[in-house]
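This document opens with one chain alone, in structure tokens, the form predicted on its own.
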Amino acid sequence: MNSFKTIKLAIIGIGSVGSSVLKIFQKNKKIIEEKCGCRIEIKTVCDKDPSKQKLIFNGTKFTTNYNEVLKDPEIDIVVELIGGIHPAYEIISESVKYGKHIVTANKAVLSEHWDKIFLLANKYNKTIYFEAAVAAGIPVIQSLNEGLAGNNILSITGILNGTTNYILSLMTQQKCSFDTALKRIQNLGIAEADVSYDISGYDTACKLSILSSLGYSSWVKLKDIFIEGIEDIELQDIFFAESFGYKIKLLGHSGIYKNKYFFEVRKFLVPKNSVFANINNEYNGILIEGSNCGKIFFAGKGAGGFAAASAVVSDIICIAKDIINAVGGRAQYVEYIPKKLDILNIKENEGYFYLRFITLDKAGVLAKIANILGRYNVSIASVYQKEPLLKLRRGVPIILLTHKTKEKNLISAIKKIKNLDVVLKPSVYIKIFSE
């Protein structure tokens, strides 16, 4: 160890992962300082509530005001644990100007502010990681910014949410609503008290634009990104795709369809026997396709405080390797320079889709549904018919599952069978996942 260097640090946020990082430090700081090959101090922690100062060790100084962060010319790292996008965006952006390196696990400013972000960094020669950002403790990041970087990405695929992988496992394993399942959730203090973000699919659309953004180059901005969450998701879905061997999931899928790319987060039909469908609860999971390594798939701990203190605290080590040994402000994490991806309306991709109309118990009804599919292109592979699961004469399910098909041909169709008569209620359409 390189006795006489000292690498020092400030956090900004003692939330659960915050108050994780410290904790690692109080216990593993000598096997930490070990693998950085200097001394590491925590100088000062920055809290909005002033209660968090009770968390503090060994003298370390605590303010409210983060400013005196940012201003301290002693402070070499700079860990960005709020949430959000203001200020965090400031304190990063302030932190990076006065002359400080960046560890930040906020996946939302990086995807709202990608571009500012790292062309800010490269201007003034600092280092932004961020592998908490995305997966919690999976070292995805490190892994496809460094370990793949032999590759073209061809194809980026996961299931990032922890919260709506818990909803979705609940309702499949226990066969409850999704209020049950979410409530369920939120009494374990596993979701917080507004899941909007999580259950909306926004989260996981943030993710995704991340690892897209590295994965192909350029930053993949949200309103690229089609999104779909899982507020109405139905006990009986869960039901039918059993019965046609497949688990749903929220997943977040990039990939690329005739040299044009497409980004999306939506539920999927999974196949029992696909590495998603045994994801379950707070886990992660994330496929990678690259041109020369193939298929290489990812599994974790997606949440928890201890998970993401995890990869923040692998984040100060690889900064401070890089600084001890001159080479941090010069080699950067993420060399950004701007490009323009041919983007693909993911409507005008094909894909195979799981269908479900509620309609009157009568003869002929299927024969007009799959009329109407037909006139627009869209070929039935299987079709399951049965009571309804409650028993009550409200209407008949019909359950289709189709050939590969344009979505958009998908949607046409579904907006003229949504006008026959003898259909009851809105139709559903869900995408079905192919490996």
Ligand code: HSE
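So that was the form predicted on its own. Now I'd like the form predicted in complex with the named molecule, please.
All you get below is the one chain by itself.
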């Protein structure tokens, strides 16, 4: 232990993660210091809400003005936990310019400004650690960045959002509606301040962008990711999927198809024997395929104050050790490489699909649908006419599973099917995940 040196931190943002970090320090300070090899002090805590002052202890200073932190020459590490893009981006970049290392849990700012943030860190020889930005307590960033560095990464797929996974788990297990499930999870401290970031797939896309940028050594921008959320999920599809041996999960999925990279966030039917099928509630699961290591699966709590704080505290320890050993910022944690990937439009990709139509219950309906699908080269693997979950006033559900098909062709066929007079409601199609 270097008892002459004290590393000083400032924490900006005392929400569920920030307050958990404070509690961990309160409880485990001695163990943390042993791991760092030096003394460690939370010098300042900053939050725009003055009532958060009641959470601090042992002479830590409180401020509502983050500029005080940035300009304090004694602060070695700024821990940014406010989330969102502004003023988080300004806090991170100004802190680096003022000579501070950064720990952040902020997936939005990293996915939006990956290039600028890492170029700046490089220029000022500062380190930016961000383990908590993806999958909270699961050390997937370090694994991808360091442990799997000896591989070409071939695919990255994950349940990356605890909130949507909790909603889908409740709908599956308790057959409750989307709205009921959403209400039930809103007080658990896992959803974003604006829950639409979770349910629209945006949060998953930010995390997929970060993992892919590390894995494929090129900044994968949000605009290159096809993003669909779970807002339109219907209980009947969960129910039908189950009856065929599948569960519905929101996955961030990326990989290589015909030498091009693809990135998508969408609902998938996952087979019940898939590694993803039993990842429930706020848990996340990530499957990474490397050219040499094969497939590796990570699972654990992907949301929640303490799960994320676990990663934040680990990052603080890593940086503190680097500072003590006088290597902090000398080697970049992430090199920004201005390489362009060849990106595939997701609709050009092929996949297997689940289709649901609500149609009149009369002879010849299936033939009409099958005829259009055939014209667009969509081949049917199986057909089911299921009892509706709730009695419909008019119509019956017809469920089809397809063979491998180009999504573009399927969309064209569905557009035509919509115009059939026997089809009563908009059709639903969901991709099927195959490992």
